[in-house]
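Presented as structure tokens, the chain that follows is alone, the form predicted on its own.
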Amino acid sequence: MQTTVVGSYPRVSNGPEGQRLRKAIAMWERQEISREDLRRVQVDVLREVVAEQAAVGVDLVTDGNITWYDPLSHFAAKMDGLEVGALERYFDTNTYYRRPQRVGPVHWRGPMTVEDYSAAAAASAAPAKPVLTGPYTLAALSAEGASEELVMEFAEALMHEVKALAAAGAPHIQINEPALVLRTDLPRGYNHIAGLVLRGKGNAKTTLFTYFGGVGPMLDDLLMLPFDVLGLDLVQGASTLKALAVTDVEKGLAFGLVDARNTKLEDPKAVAKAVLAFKDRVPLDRSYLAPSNGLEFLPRARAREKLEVLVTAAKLVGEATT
């Protein structure tokens, strides 16, 4: 069984080098500093989380989305058609997202994630996974909300983006859709969007990922969906293990069993016990152990021992199945 990262990844640590990036924005928000010397500020801190998460040993790492302002207007704002707008909460959180306001037909301008990813490939020993919001949480949390119209124009420039990573080498692709916890079933017609979405992935390997909730109603629709791996959130989403308890799953898996929102660090045992449990109903050699969401709420020491905990399962969970 392998690990890796939902996404995001905390920016800032303890003592001065460590809060180097949050320097530069508050000196390029006083027009101090270009944005190409933040940018270099902003490469630097990514290449330090990816080396951080590989020596830790986790095997699909992700850029730590470092140079996002927020998972929605990060795509918005390099993206035609659209405007941001103001602050709003994110989910449940502590942590506030620019709301996209559609303001003309949305059209892929051009590579959003490729030169991040890039760094990122670089910079790590283990393959790297360039991550997307999905085109059904990108019009929902907009002014606009869920229109099939709107999703599906936000489908159609995602796929570019997938074209665009799959040609820049990236081997496995994962596509975060937070907002399907908030539904007890599928959008009408998300199997062809989705489908959509990954029409230029090439050999590239796909996760879909939920969290912040759980997704047990619609697990078997979510199931039959054209990724090679589902990733749930077991910790807000602890109501989704039952409907799995029930359920025969012929793709891969990411296990989301230690909590992203929560310091408290959890016994491997455990983890690899609750993993167990369904040795016999998942494909667990195709499948991954995970934080619950994204790393950003902690700190980032506490990020690295949350990572720890999950290699050290996943080696407790291999050396049970052979």
Second form
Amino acid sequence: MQTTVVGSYPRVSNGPEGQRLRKAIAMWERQEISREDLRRVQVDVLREVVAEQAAVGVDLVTDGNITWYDPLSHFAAKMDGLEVGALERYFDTNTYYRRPQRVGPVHWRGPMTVEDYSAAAAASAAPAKPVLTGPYTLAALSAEGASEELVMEFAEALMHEVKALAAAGAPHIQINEPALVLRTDLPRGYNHIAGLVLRGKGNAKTTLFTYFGGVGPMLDDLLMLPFDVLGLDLVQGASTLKALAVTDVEKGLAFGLVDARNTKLEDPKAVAKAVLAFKDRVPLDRSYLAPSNGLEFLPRARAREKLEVLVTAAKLVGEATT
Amino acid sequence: MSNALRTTTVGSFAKPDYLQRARNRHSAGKVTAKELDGLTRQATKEVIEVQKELGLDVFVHGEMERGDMVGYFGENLPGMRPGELVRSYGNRYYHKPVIASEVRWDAPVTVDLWRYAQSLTDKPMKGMLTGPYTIVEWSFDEHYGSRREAVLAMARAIHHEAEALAKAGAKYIQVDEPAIHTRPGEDFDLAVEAMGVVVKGVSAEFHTHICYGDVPKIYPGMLRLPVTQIHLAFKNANFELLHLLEADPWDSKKELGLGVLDVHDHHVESVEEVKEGIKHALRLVPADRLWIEPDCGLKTRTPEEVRKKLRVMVAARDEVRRDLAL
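How about the form predicted in complex with the partner chain, since we already have the form predicted on its own?
Complete assembly follows, chain above in first position.
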């Protein structure tokens, strides 16, 4: 069993050196440094968090979403037809995002994540996985909500991004759809929408990750979607475990079993045991152990310790299944 | 003081550079607690002077002693321990505390500085507390494992602090609950119950401040909160939220705190746009129950921006009073 992360990673840590990105952004906002100066610091921190994940032993790393203001406006600000508006709470977290508002037809303007992916790939011994916020979540958290038309426009825009990432050599691309947990069924036509997003993926493997809640009632439908791996938050979404217990799964799962929203550390043995309960129903050799969602909700040192729990638990699963 | 369109602010002011430097140096062990306290009081005095100069009706002490509204209680309530930095949005971070054991209240936390601030002015000084729901929601709970148990334990601790402020003479006590709409369907009732625990038997006028997030989901339910005033951030979305009050009338016994300045925008509002918002609100809430305030704490803005924005707020209030002969 391999290990991966969901996307974000804490971008500051204790001490002056750990806060260099925060300082650089403040200086850039005051126009004391150039955009290029800021980018240098961003890439430096991005490399550091990639290296940190790899050093702990994570098999499939991310860029930590280091350059994202938030998971919505990072994309909305880079697409045509959208403005970035008021601050809104991001799900039930203590973080906020700027709400996108459609002001015209939404179009892909150019790569939004490729540079960061390339920087991560170059800095990592382990393969890097770019992450995109999915079309349903982008629409559902925008001012007008998830109209079919808007979801479709986002899907078309993301299709171009997936294509650009595949062309840049991304071996694995992940679509994050946390807003699906707010529903009890898949949005109408989501299979088609997912197919559209992934149309240009080439040989890249793909993951769909849902988090901040359970998806039990739609688990069967999620498993039918054209992704190689389905990522599940099994902490805040522990209710999904019940549905999972009676489902035979053919594709890989990303078991989000380590709580990325609480500092309390799990016992790796307990995490391994929770995974092993599914060894006869889920192909563990194609599956991953993961945090329940992005790790940015934790302090940096604790995020790293959570990764250590993941890696240790994955080893225990490996030992128990060979 | 006329009761029509009273002005106040939500709580925090930007820390002057000398205080921020001293706080950093204190963390590094290079400034003593006594030295830091002296500078905190100096900065508090400056905040009071600004409010005097602007002619606000009810003052705040500016929260010069607090890193942030939750972290501060994490540092001072037994059972909690200070946390490390996590991001809240954009480039803003806070020390997210940890609930490590049973939360208690042993002694007043905020009263000394409140007393000092009140001694500098005849205007009423608000006591400033963070609400139990928000403290729990914005902390890591390693102890209770049940939101209900944690929130009610926190409410008992904050109740003691409110009681201490009232005993010291605070006429107004604000209990901030910006996290109250985090899970509106799931546990808004818990937040209301917790506020009831905080205010029970305390003789003061309670205000609460709620900002951002899904306010429509808790309106009109929020009118069940046992407080005199509910303050909401209106300017952030150009007074769009006032439509809620058009659909469901405001409680005739409650005051509305109208946020008229966007604290996340460098742009200084015009007097006209603030007046327009106030006049819109006056069609829904009478002047003696409508308070004029910024959207949120002012610590996000520079001292110069704060002055400019508050000047606009007071000028708009004065013009509306004149226009409508209030």
